[in-house]
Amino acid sequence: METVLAGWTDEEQAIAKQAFDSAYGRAIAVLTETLRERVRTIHGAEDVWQLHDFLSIQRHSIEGHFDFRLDGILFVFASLVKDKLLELDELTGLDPEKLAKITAMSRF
């Protein structure tokens, strides 16, 4: 018998966690590639400090964006779909109502 947490079955929680982790991995891969490109352009101290500022902003953004709490995860997923870090088909298996909400919110 499945445990339901805040309207989420065990299967849905597993699907959500896998999709979340995949999107996080993509975000980190994009950041890593951006860093490689930026590091090649470092020529002095000012460039280093700008890179530091960039990383601080990115860390704040990623940590704020990737919040795996089921009470707000539909908003997170919609944002990730909108940002092209997550595909709706990665959420196959979620309740159709949840998928419909994610789809609708990702359009705005």
Contents of the next structure:
There are 2 protein chains.
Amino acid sequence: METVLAGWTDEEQAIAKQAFDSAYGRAIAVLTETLRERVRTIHGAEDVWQLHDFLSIQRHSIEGHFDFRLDGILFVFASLVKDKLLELDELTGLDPEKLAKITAMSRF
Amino acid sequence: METVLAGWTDEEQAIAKQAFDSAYGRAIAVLTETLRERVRTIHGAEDVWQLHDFLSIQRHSIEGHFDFRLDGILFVFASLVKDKLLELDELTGLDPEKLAKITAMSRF
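Next block, the form predicted in complex with another copy of the chain, ref. the form predicted alone:
Expanding to the full complex; the earlier chain stays at the top.
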């Protein structure tokens, strides 16, 4: 990812990028597992179209959620922690002020 | 289905409805099997979003294809025969003129 986050050191950006990618991978893994379960129980057209609706919503939600370019990147991390897609200690190395903000927001 | 096809006897409508439903069920069964195979080979976000795109196209295609209210119901049956979702003998009982048109169109 080539985005440069203003006010972040190179090291912080590397940490952020790694944490972001890990959380994204977990979100996709959760979604894939759900798809596998739902596909097993398809019994007709209605189930197929409901699966499609579900996938449309998940795609919209995930692609909206994981926007690394967002000004509100701290808020993104906070919501990933809240959703259990990221552990706070994966952000170790960010400056304490950023970490404190993420921690506080993740408890909302 | 409560649609009344102009120029069709009650018996013909019942035959048409049965054939239509059978073909629809087969199309959904084929799609479901494809979904099961594709879900097994998901290895990341790109595969999930490609599956979503595939499902969007299939839904649009199937819902467009299976429109019992279409004026061109003979053409719909012809295309189902051509796509091997319907056998001509499932339409036995329709008047010979309709059957001849469907047969001819299914060979285009």
